[in-house]
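Given next, in structure tokens, is a single chain: the form predicted alone.
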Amino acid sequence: MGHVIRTEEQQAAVDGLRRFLAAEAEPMFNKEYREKFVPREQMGAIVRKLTEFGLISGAVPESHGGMGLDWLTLIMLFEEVAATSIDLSVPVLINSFGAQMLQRLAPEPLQKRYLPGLLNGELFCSAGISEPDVGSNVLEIKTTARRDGDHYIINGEKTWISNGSYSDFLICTCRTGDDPRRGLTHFLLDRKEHPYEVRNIPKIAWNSQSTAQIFLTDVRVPASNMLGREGEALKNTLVMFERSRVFVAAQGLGIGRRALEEAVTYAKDRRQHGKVIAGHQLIAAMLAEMATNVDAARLLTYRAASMIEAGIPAEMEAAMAKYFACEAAVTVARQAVQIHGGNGVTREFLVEKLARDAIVVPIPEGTTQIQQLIIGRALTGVNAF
């Protein structure tokens, strides 16, 4: 809803993806598995099909086997996935950034072994950053990697790890030195060759995909599995955060847009006091506010994506998009429930699930409050954290 300026190619890509999602993802995630965990086999099957539309594969240049889509087109496509199912959007997001990290940081043998499988949807990855006592402050990571000849021995615990139970490999952020900024390093852990324990975490929502704890006990990994240079994980992670926040903004946008669509449909069908409720002024005002919030979220998200595509630093703009779009999702989903009245809190209507999904989205990739601190720092040059 609301006019979106697209090229003919972008519109054709979005239209084709919408048809696919309506036919295959909608019944799967909003009916069959609405409240249930999607097994690896089923999740893998639909992710493989999404790669044909440029999801995951589009995040990597053609020179490395991807489709090399521009960032704005990629975000437009990702918005469609998020509007259909936030649970489906999570593996797409994580695998996209895993593919980008491999393409940018991995030595050639690791790229050849793992990147093609990510790009065609055969493999799943996870990114191990957060820990029980470490959220947005990456400098406090405690998971250690101790050098032992040609290997590293890794010990620690990661939590809130998306794709955890699906993962074929883990890109793990470890402490290899005492320097808070220059002592962090990325390693690739193959789940079969360097086993790690995974336990899923039940949540208020987003339970059709895997969010997990990962336990690492004396995991022995070859030094050749290092991604990037030793001590450069913080720099590489911050670059990833700037970009991944735009994807999370698109998740908020997708939830808000879907909640608005559900509310508009209901308001045009539901009759009270002799007319459809869309004809009541207070309902019309709510819908107008919801639509404005959704469009504002889209404009902020698309701007940040366009800046990244243009090579312009977008830390503040990505934070603004993530902050506004995710908080807007909470507001719009709550209003959609209100428009549905008593029906809005029943499992019969999708807005009940959307309201729970919306509560989660302001948290990943730095909470709303972290985004506010990033924006404040960009404006003043003064670091408040």
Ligand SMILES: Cc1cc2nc3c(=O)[nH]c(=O)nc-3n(C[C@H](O)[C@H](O)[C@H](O)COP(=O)(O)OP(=O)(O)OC[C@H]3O[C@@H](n4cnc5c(N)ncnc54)[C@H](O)[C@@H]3O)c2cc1C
Given for the second form:
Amino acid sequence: MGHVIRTEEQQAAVDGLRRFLAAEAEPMFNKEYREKFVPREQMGAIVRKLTEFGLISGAVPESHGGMGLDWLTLIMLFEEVAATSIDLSVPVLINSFGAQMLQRLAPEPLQKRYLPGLLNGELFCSAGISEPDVGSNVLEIKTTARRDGDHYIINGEKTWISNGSYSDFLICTCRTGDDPRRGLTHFLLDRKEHPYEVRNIPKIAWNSQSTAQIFLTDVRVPASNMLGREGEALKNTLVMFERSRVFVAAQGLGIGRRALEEAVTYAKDRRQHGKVIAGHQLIAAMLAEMATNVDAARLLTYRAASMIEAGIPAEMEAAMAKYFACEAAVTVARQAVQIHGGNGVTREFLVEKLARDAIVVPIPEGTTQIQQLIIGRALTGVNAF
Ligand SMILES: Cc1cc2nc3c(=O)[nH]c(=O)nc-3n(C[C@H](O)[C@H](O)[C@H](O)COP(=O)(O)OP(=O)(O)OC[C@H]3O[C@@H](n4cnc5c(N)ncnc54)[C@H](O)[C@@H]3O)c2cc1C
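Next up, can you give the form predicted together with the ligand of this protein, since the form predicted alone came first?
Up next: the whole complex, starting with the chain shown before.
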């Protein structure tokens, strides 16, 4: 709602995507599948169409078969998806980062086999870091990959894995050595060739897409399916986190922006005490606070994206964007419910879903507290975790 400065190309790209999302994603995710799981076929069909607008494909350079969009444009487009549906934004985010990991880390045969399918939306991937006892403490990963000739045998359990039940392959972070930092390695597991068991997890929200447990029992995978070098998964994951946190910030921004839009529409329509509620000063103050939070979230998110585009290290700025935008989403969505009064807690109005969606977003990709610790460390040089 606040003014956003875009180039002509960016504005045209955003406008085109908005038209598509309004026509196809809005009725699908906010009506037909609002409370239902979207099957793989339907999710695949809409994700394939999004790749034509540069989502997923834009995250990879043209030299590797992608559209090679700049980071700011990519984030502007992703914000539109998140403002329409958080559930649709998750597969876009995960497949975008799977594609970037393949482009940066995979040996050529793996790139040739899996990258084109991710870029055109035919394939879905998952990234498995978290485990039942491993969340914020990534260094304690327990899933093991034991060398056996020219293969590795993988055993363990991953949890909260986005895209899990949609996935054609899993980029799995495994322990290959005892050193907490240098003992982690990435492997690509093809679901058909190196089968893993997947179980969806029901949640407070984000239920139209898949978040899953993944069970790995004696999964035999060739050593040639290693991504990056042995022992370098932590280093490579931290590089990815700096980037992916900007995307999760844009998810928070999208939810907050949508909640604000819904609240403004409602406040101009609903009448109490002889006038529309927008004419009551306390409602105007609430809307002003919401709009300012949404715009601040956008500025932090766009700054981090611009820094990444410019090749400037942005660990602290990405953490600030993720922290602020995701917490702002919770506050703004709750205020949007408040402005809707009783209607705000019914299924008739979108703000009820947005408030549930918002509560989730400060958790993945490093919780709010972890972002605060990263910012603190950047400010003082003292590590508090
Ligand atoms: C919807 C969803 C999708 C996800 N998708 C994926 C995925 O695709 N792949 C994947 O690998 N993981 C995924 N995750 C997992 C996510 O990354 C973890 O949930 C997150 O890192 C937090 O870990 P945890 O849930 O184990 O919480 P914990 O680490 O147990 O934290 C519990 C609480 O303690 C706080 N805390 C922890 N350590 C500290 C500390 N040192 N100081 C202060 N406070 C602390 C946390 O902030 C939190 O409030 C997803 C999670 C969700 C909810």
